Each structure stands twice: as structure tokens, then as C-alpha cells.
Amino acid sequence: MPPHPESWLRVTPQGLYCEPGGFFIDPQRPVDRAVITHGHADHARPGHEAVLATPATLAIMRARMGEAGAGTVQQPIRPGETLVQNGVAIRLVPAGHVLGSAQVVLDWQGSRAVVSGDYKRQRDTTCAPFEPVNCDVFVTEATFALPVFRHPPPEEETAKLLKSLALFPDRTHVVGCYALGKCQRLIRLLREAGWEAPIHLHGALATLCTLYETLGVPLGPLAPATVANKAALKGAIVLAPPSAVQDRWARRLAEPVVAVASGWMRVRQRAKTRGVELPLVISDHADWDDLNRTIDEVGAPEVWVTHGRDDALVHAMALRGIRGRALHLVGLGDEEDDAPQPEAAA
């Protein structure tokens, strides 16, 4: 009979450990051999001896954190490769989070456990899709396991923020956006909208921008936000990290019109306390909705939950028969809480 991966996969201080092939999956300290599931700082931290991860993620790494924060011996792995490391096959799926994001398929002897990382199921054209794989174990994320958080398509948002620029021509929107995903992606749904004008870029935003558009994921006109020039900005976009948009940067621009892209949106009172006019719910993670989906279509009949609301996905579980586990994890967690970028000249 097949071992259950409870007995090979344990939680350590570092993080989530697979004890025959010897290596953790996104650990929050140094370790000799790590896995990552993709480039925000909650999951890709420096410091590792040797890292696999797909060439995108290790190209955000450095990007993020320099060539040594990428570790040591860096090993990219394409998505459909395999991996045997110590005995255990190790094969890197699309998870569709960000740009070089992936599930990890763990297969020893005869058993099968997939880390998701963070996930979305929602379109996003600056990454690959999420593609379930049916397993024994499924460990999700549950950022959003809430019945509140229903994701809108992210095109009507967008239709929200280029309605606004209509109605007042004459003001910046600035929006708070993560600088890893986030900020393409809104990018991505700006042109298919139909905005071709240049998008202007707060500093802390502009390597990643490039880094997409080197990795093959078109932006358009691309121009830095430069305060000084405030009258240039008079109705255009300006991406900024969220935490930029609360401070003296953003009320240098013309008559502001501040926005926050973020699925943290929905709650009406998170926007308005963080001074946000126009928010608009658009989120990297699965919503209530495709968490329950993917757990559906995965068929893992144990499913571990590694942050978030573990309480109520784990219920919404229990009702259909699937064994829930709180894994509580140190360390993971919504991007926006992520380090800071440094913030070169805005």
C-alpha cells in the first residue's frame, strides 16, 4: 500500500519538508535545497544553498533579491519536466499566480501530493493557467476562503477605471497595485481594453515591468511617474505600489484619483479607511468559488490548507467529505504585505 504523504511530507520550523528527497518547498529560512513555487517574497526568500524553480521564477529572483539571493546553484525545471531527486519525482505545473508560478507534483512510492503555492483561476495573459492534478493530497492556499469573496471578472473593473477617466479628464488616477503580477496583469487588461496611451510607473514597479517584457509579455508605452511633472499627468494612468498611494507621493499628483487593485477590495471598509476612491477588486488568489472548484477537481481526498481562513474552507470540506488539515505555516500571506521594493526615482 502506498505510504499517505503525511508520512513523508511534515511541517518544520523552516516550512513544509519532503523527508526522502531531502528538500523544503518555499521555506521561510536558509536551507540547503528548496523548491519554489514563485517570486513573492512570502515564498521565494534568499539565502537557500541550491534552488528549483522554473527559469522565470529564478528570473524574478534575481530581479528581486540579486544573483545570490537566487541561491547558490540555481536549477531551472520547465514546466512538464521531471525531476528524481533521493527517489522522488518532482514535476512543476502552472498555477497561473504570477509569471513563472507553479504547483509542485511530489510522486514516492506510488503516492501523489501537490503544493499549490498561491493560485488563481480567473484569465491572466502575463502567465500560464492553472492545470489541476489529481493527487492524494492537495495543500492550498486560502487567502480569500471566505462566501464574501467572489471575485468580479477583472474586465469589468477595468471598464470601472477607464469609466472614472471619462468622468473626470482632467485628474490622475494613480492605483495601488503589487509589483510582481499585479501591476503587468493590469497592464495586460488595460490594452485589451483599448487603452493605447503610455502608462505611467511609480520607480518601485519599473524592473519588474521590463523583466516581463524580457521574459516575452508585451506591456505597450511604458513612462515613469514623475511627480515634478504633474501636469503631464492631468488624465493618465499612474501604477504605484499600494503603499505609495496612501502617502505625500501620490497627493503631489493633479487632483488624485486614488485606486487599489486588490481583491481586499471587496471589503468596503478596508477601502475606505485606506483613503481608497475607486476600488477595484481584482486578485491574483482564487476566490471562495475556484478554491472549492480546484479542491473538487483535484480529488484529493485530504486536502491541507497552508494560510489564510483555513476554519470555514476546511467546514465547506467536512460537508462534501474531504478530510480538511490546518497546516498552519509561519510566514505566508497576502503579497501586499510583502517587502517593500526600493523605491528609485518616482
Given for the second form:
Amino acid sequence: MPPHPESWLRVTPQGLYCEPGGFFIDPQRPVDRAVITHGHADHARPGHEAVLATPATLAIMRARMGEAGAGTVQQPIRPGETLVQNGVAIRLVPAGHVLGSAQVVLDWQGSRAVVSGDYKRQRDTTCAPFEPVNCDVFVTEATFALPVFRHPPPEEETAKLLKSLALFPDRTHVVGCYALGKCQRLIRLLREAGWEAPIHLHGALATLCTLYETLGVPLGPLAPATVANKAALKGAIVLAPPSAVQDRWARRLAEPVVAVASGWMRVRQRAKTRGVELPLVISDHADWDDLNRTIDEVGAPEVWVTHGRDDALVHAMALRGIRGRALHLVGLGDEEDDAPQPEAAA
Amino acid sequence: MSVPAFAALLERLVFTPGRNAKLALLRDWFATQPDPDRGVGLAALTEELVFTAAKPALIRDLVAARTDPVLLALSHDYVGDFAETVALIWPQREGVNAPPPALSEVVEALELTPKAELPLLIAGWLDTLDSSGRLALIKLVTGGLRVGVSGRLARVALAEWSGQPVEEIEEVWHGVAPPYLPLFRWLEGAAEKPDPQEAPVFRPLMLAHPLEDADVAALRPAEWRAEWKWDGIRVQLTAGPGGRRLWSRGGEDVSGAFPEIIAAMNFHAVLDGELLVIRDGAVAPFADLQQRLNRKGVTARMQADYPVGVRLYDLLFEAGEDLRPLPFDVRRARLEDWVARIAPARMDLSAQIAFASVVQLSEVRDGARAASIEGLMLKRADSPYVAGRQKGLWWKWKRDPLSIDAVLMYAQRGHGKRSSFYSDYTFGLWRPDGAGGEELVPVGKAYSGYTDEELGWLDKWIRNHTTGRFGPVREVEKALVLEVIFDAAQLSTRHKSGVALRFPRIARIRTDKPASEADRLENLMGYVERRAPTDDATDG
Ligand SMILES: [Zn+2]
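Same protein, different state: after the form predicted alone, show the form predicted together with the partner chain.
Zooming out: every chain and molecule, the one shown earlier first.
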């Protein structure tokens, strides 16, 4: 009988540890061997010795933390390829979250665990779509694991932004969005909706946009958002990190309409307390329905929940006879806007 | 468009802090929405239209029936606002492809739908909407829109959009009513400016709350005035140099159906009253009035057979003077004086009932068994005439309904949202079959009164006990007793049983009672008001 994943995949203060393989997945502190699911700061920490990840994730890590920070030994592994480490077969499978994001599929003596990292099921043309993999234990996030979180089609949300631009042609529309993934996806959605004008970027977003283009995700004309030239930004779309849209930087724009693109925007109070005038419900995480659908698709009899609303998800799984276990992993807050900041330096 | 368009506007207004931006959103609404939704939306935003038809508990029950209690509690805890929680958590139903309702459709249905049918109606709407549409709808039907658009802001937006000076809009504003069609026609340059002095416009009626037992004790006789609550159609009469109109409770123009009333309105005033069939000074039951409703043409014969009149309750305007802010006692004195002076044909005063104590008044109420009286109206002596249902000013104190235990005989599927349920029930009572035995004779039909849960139970029972099918109708085993309540019983030549019920509804399912112990026709006959039979039914 194959060993239960519990016996070879353990929760430690640093994060999930594969004992026979001798490596951590998304560890929160520097370790000898790390497998990284994707480039968000709460999953990809600097200072590890050996780092195994998709080529795109390694490129993102280098762009964010420099050649040295991204790992002394960087080992790229393409999605679908298998690598055996001390008898543990490691395979990376697309997670559909951001460019390069992958689930870690681990096989050990006939038992399989899938650590999905962050993932989503909605369409996203900036990265490969999520592929469900059958397993004995599925490790999932639960960022939006409440039935009130149902993300609308993202096209509807960008249509709201464009409608607002038509209604307020003299106002600068500044949209708060995360530098990795959300920003580029938003740009692609706007291009699909027919917005051909240059999209202006806050300085903090430029590097990763350039990298995405290098990695084969075309974004169309981009321009720096120079606040000094207020008049030129009338009626323009400006993308900025969520922290910047509410501070003095944004207020120097022409009568800005402050928008934020995030799954949290589904709840009014969240949007109101942040002074958002145009909430856009666009998320890089699975919503309630997609979390449950994914759990059913992978067919695992047991599901571990890393972080988020594990209470609701574990309850919903119990109603369907699936054993749920909350791991309470620390440090995995969220790269999305107002979630708690990761403990370690990003 | 419809509720989704209104929801999108609401959402932007809620998050938009700037006055100029709010004005731009309102201008866009006026420019892009069709009538009558454009005006209905305006009235809802400025709270000229407020609904209280649905209580929060109704929404609570609907969502509880559709969600897991633990997940609902966790969600409510997270979101905070209950209406928003419901809007977000409401499960999308597969296969719903009905279009979302128009705003005007919602408003009209809320006015007309019996209370018992509201849950199904609202649930059906929620199924067609997305989350922001659901939130808008819930806030709308429970009267909690509160979006912070003042009437003044709306009029400024109308002025900016149309180019007409805001002062001119202010001037006509109080002479127009939702959905403001003449106002929009003028602002779009398609008609003359409406003249509020002349034009016969509908003013929203003042409505009464049902008096609960708990409120009765607190009534101080000196502060209250009592009248009969007549069982006719509440109407508003508007007459002046600009024309004459007879409006129904919901503001529908019913002038065409009652030309003799219009002919009698040779005065300049706005009155509130009850439209009744009155023969030789006696009010006929509602069934008679029904003969005059929903008819295309009115024949001389109809007018002679069913002579109508108006029993006057209140005087709102006299020759352009707005009396609505005055206390009820003052308006009543003016009304009495006006009736004495003008002596309009086909109209009389609704008499006031003197009483010294609540006990005495209660006896008066219980003593009234005429089918034409529904109960009592209590009006506070100092109450101004205000639109809608304001608590504590007017009460309606209906008589207790009558009740029989009847046997379910036939069932039929409902309409619209209820088309998948057997929701219309024909019930009967026992009588001698002329051969020494007993037979059931149908006495009425009810399609309200039950809860969602009871409806489901009845539907299942009917499917399991069907003995015959005739098109959409199922005949069932004569085995289920229903307690049916109704407001009055009257003789009818059109019914096989010879009797017709006024507003019958299901009060209870009596699974505890065998069918053989249900009531007999003679029990029902004991309730009938002794008078000449009418030739039509009123079962509904
Ligand atoms: Zn992430």
C-alpha cells in the first residue's frame, strides 16, 4: 500500500517540506533546496541555495530580486517535464495564475500529492491555463473561499472601465493593480476590448511589463505615467500599484477616477473603505465555484488548505464527503492588494 | 434597459463622491434610458417611490431555503450587510433564461401582487439577475435604496441634460408624478411645458397599515377618527380646467370605464374616495363592481344595472389650493363643507363613526357583516395627507375572516414563475346527493395564503394522489382537508353550489382531519348575507 502523503510531505515553520526529496515548496525563509510555484513575493522569497521553477518564474525572480537573490543554483524545468530527486518525481503543471505559475506534482512510492500554489480557472491570455491532475492529496489555497466570491467575466469589468472613460472623457482613470500578472492581464483585456491608445504605467510596473513582452506576451503601446504632465493624461488609463492609487501621487492627476482591479472589490465595504470610485472585480485566484469545481475535478479524497478561508472550504468539502485539513501556513498572505503583508522581506 | 442598467447606475452613484460626477451619471441615465424606466428610476433614486411590500424576513427566508446555513452565516459575518450577502451568495440557477425584469414591471407587480405571492415573484426576479442587479432589487423592494440623490440634485441634472433652466423644472416638478412622461416629453422638446395648475395629475395615495392586536390597546379615542372601510376600488378624482381624470390606487387612468363619474365631476378639486356600486343608497358587494372592470366599452345597460358612485374620504386640493399638509380634522371639515356646497352627483360622504372607547369600536367592527364592508379605517385627527404607507397615521382594521374546512377536489398549475407547481386549488363541501348519500360540490378556488413550504408539500401530495387529468387540471383523491378563509360569502347563480366567496385563501392544511369531517354546504350558507343572488362569481 502506498504511503499516505502525510508521511512524506510535512508542514514546517518554513513551509511545506518533502522529506524524502529534501526540498521545500515556496519556503518563507532561505533554504538549501526550494521548488517555487510562481513569482509572487509571498511564494518566491530571495536567498535560497538551489531553486527549481519554470523558466518564466526564474526570469521573473531574477527581474524582481536580482541574479543573486533568485538562487545560487537555478534549475529551470519546463511544464510537463519530470525530474527525479532522491526518488521523488517532480513535475510542474500550469496553474493559470500568472505567467510561469505552476502546480507541483509529486509522486513518491505510488502516492501523489499536488501542491497547486495559487491558481485560477478563468481565461487569461498571459499564461497557460490550469490543468487538473488526479491525486491522493490536493493542496489548495482558499483566498476567495466564501460563496459570496463569484468573479464575473473579466470582460464585463473592463467594459465598465471603458464605459466610465466615455462618460468622463476628461478624467484620468487610474487603476490599482499588482505588478506581476494582474497588470499584464488587464492590459491584454483592454486591448481585446479595442483600447488601442498607449496605456500609462507607474514606474513600479514597467520592469515586469517589459519582461512579459520579452517572454512572448505582447502588450501594445505603453508609456510612462509622468504625473508632471497632467494635461496629457486627461482621459488616459494609468496603471499603478494598489498602494499608489490612493496616495498623493494619484491625486496630482487630472480629477482621477480611482479604480482597483481585485477579487476583493466584490464586497462593497472593502471598496468603500479604500475610497475606490470604480471597483473592478478582476482576480487571479479561483473564486468559490472554481475552487470547489477544481477540488471535484482532481478527485482527491483529501484536500489540504494552505491559507485563506479554510473554515468555509473545509465545511463545504465535508458536505461532499471530502476530508479537508487546514494547514494554516504562515506568510502566504496574498499578493493581492489589501491582504496582510508577508512577514519576510519581498 | 431594465433592472441591470439601474443597478449599474446605483453602483456608480454609491461609490462616487463628487457632485459633478453624480450629475454626469444622472444625465447619462436620462439620455440613454427608455420610458417609463427612466422616470421610475428617477423616482426610486429620489425616494418619490418607496416600497415596503417585502420585509427583510421574506428575503431572509428565500436565501435560507437556497443556501447552507453555515456558509450563509460565515458569509454574512464577512460581508456585514445582509442584503449584500444575499445578493452575492444567491445561487445562479442553471437554465434560467428569462430576461431580467424592467424597472416599471417590478414597480407595477409590487403594487398588484398579493402578499402571499411575493416570495415566488421576488425569487423569480433574483434568478434572472447578476449580483449587482440582485442588490438593487433587494434594496428597492425592501425600501432601503438610500443612495443619497436629493430631488434638487436630480432636477439640476435634468436641467443640465435638457438645457431648460432648473427654476422652470422646479416649478412644474410637483405637478408631475412618476414616471414623469409629460416632463420628459417637454424636456426633449416634444411637447409643451406641463402646467401643474391645469393638468390632471395623479398624486400618490395615502395608505394605511394593518392594525395589529398589540397596537389596539395604545389607541386613545380622542385622537382618532373612525370610518367604514368600504369594499370597492380606491380612487382619486382630479378635475379642473385642465381636464378630468379618475385614477386607480396605483395611478392608472380608469376614466374610460366610468363615464358617468367623469360626467359628474364638474368641479375644480382633487378628492380621495371609494368607487362602489350603489343601489338605492345601499352599497352592493364587490362582485357587482367587478362587472364594470376590465371591459372595453361601457353599455347603457351596464350603467343602469351596475350604477356606480363614489364615497368620499378626503379632499386633497380645492381649486388649486393644496390641503394635504393640513390636519385630517381640518380637511374633513373642508370636505363636509365642500360636499354641502357643491353637492356633486353620484358622490356622498363616508360617514364618521363616533366612539368613546376602543372596546366599543371593536364591537362596532365585529357587528359589521355586510359584504360591502371590509372593516374599519382609523385616521389620526392631526394626520397630514402623505404619500404611501406611513406608520402611525392611518390604520386599517379588517374584520376577522370567515373560515371553513373544505376538501381539495382539483388542482391546476400556476402561471409564470409558479408554472411548475400545482398552485391553484378548487375545493368543495359536502351536501346530500339526493340518493340518501353525500357528495362534494365545489364552492371556490384559492391560489394564495400558503407558504413556499406548504406549496411544495401540496404539489407533491397532488402528484401522488391524482385520479384523473383534464388538460392542465388534475382531479385528486377526495382525501385532503384545507382550512379556507375568506372575507364574505354571497349567493351566486353562476356557481353550482349557489354561493361565491370573496377572496378565499388557504389558511392551513388539515392533515389531522379526515375528509368526511369537512364542513357541509349548509355551514357555508350560514355565512351568506341574505340578499338577491348576483349572476357572477367573485372568487378571486
Ligand atoms: Zn500568487
